[in-house]
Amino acid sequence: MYAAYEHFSRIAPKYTRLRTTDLAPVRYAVKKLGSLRHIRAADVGCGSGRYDRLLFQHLNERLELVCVDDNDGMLRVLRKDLYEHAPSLQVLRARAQALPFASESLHCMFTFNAIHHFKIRAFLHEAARSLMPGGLLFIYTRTRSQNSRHIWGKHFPQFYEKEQRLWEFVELNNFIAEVPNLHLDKIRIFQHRRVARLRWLLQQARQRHYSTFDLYGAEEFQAALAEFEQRLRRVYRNPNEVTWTDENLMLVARKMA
């Protein structure tokens, strides 16, 4: 755990420009939280909060947001960068598996590809008791199958074999049955279709924008690297255009009476 703080430390700074945003699971979880007219929710492993933007920008005023973290470099950068813009916008460091919310008090609660950070059996039982009864628990997440087809898992040496966080379906479906008032409602699986350029995907590598990146040492990850470079310069002609298919799933649960 320690090792994973200084990462996400050490890139906070920077991690909303090295990290892909995506807009459809928010567009998804907002559709599937109705017409509720006041919204309290809590985004737990927000990070620098580039997905609280998105879902106070479709939500407006109807969203009551508590950010939750324990990285304090991330907290630091989702408070500079959110608060002129989110009025009623909260943020609590603190831990996955003991969040700071009396039982049954939000609507709702979002985690977006945090949740193979987690200690995942303490905080589904935790989001269950924060939850009110009926209330929804939004998973956005990437199993490990699916990270094994994506162009770092695919292409980058030793990628899919060292990220051994990720979470198959299911075993994540298992988990959420364990606990007894928490039933897995609807799953969702997005594709999304990518483009960049080889020397982005450099550049992200090389800033280390996955925190998988720093499982490799010093002398393996340069020389994966350069493997990773040669290997799409092999597959695609044009280097300003590499194309492939990123695939998540989201896991929406919901809180029985």
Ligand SMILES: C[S@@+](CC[C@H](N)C(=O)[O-])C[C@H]1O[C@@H](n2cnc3c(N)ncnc32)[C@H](O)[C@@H]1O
Second form
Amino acid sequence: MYAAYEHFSRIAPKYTRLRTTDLAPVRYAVKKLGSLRHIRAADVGCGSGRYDRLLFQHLNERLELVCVDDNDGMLRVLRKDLYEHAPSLQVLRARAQALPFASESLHCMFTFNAIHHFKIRAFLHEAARSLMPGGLLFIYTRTRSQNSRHIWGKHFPQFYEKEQRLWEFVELNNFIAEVPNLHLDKIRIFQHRRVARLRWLLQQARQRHYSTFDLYGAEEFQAALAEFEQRLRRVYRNPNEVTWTDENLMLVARKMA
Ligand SMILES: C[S@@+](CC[C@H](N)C(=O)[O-])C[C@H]1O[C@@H](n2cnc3c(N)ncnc32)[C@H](O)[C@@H]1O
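Got the form predicted on its own; any chance of the form predicted together with the ligand too?
The complete assembly is shown below, putting the previous chain first.
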């Protein structure tokens, strides 16, 4: 079991509601897939399936998707929310480092906001093994530097310091370069302008919407939350309109022949 397993079990029923889902990376991936008629794909670390819903909305019946996650709670929510919209969906409980796919069987693989939880070297080898020659691996993530610049990294005490699981671009690039038949094809940075009420941000944190919050002790968390609220009240005149920019990174790696 991976370190944040308990966290994801606890948050699974509320996960989709608590997190902000970005359409831009899905649109980007759909464009990269071009006119491929039939797309056999996997989403690894799929969680409650919020990105899978978008993938189905944009690729419709062209998509044959297997959703993979190691957490039963997350997969239970995904089945409940997605089966009626996507009856062709397959759901598998498995680990990213040992994927249940035949070699060279997939046109593409996605992983959204999850790679920093995986045993990354083993995952990339498994991705490369599972992809057909020419197949694409889409990695949507946040780097440690990007994490330092969003509302939590900037204003929530110790958030950035505690979250050391995220990778920098150079590290991800090096991991990909280690896999003989995987080649980094494209890098895209996404910037998302956000507006939220302070009340909503406090509610998200209290529900521990990022697993980073589980790295705090109970008292430490309460003190940090109070400090966060004070800081935001100082910085933003209108607590109903807290604004910031979230940044994410999409790496597209290609399986070479
Ligand atoms: C931050 S959540 C992201 C979920 C989803 N991709 C999204 O963006 O909504 C990370 C997910 O990765 C899963 N996960 C973590 N380590 C894993 C592993 N080694 N193998 C498979 N899934 C894993 C967790 O259970 C969790 O559902």
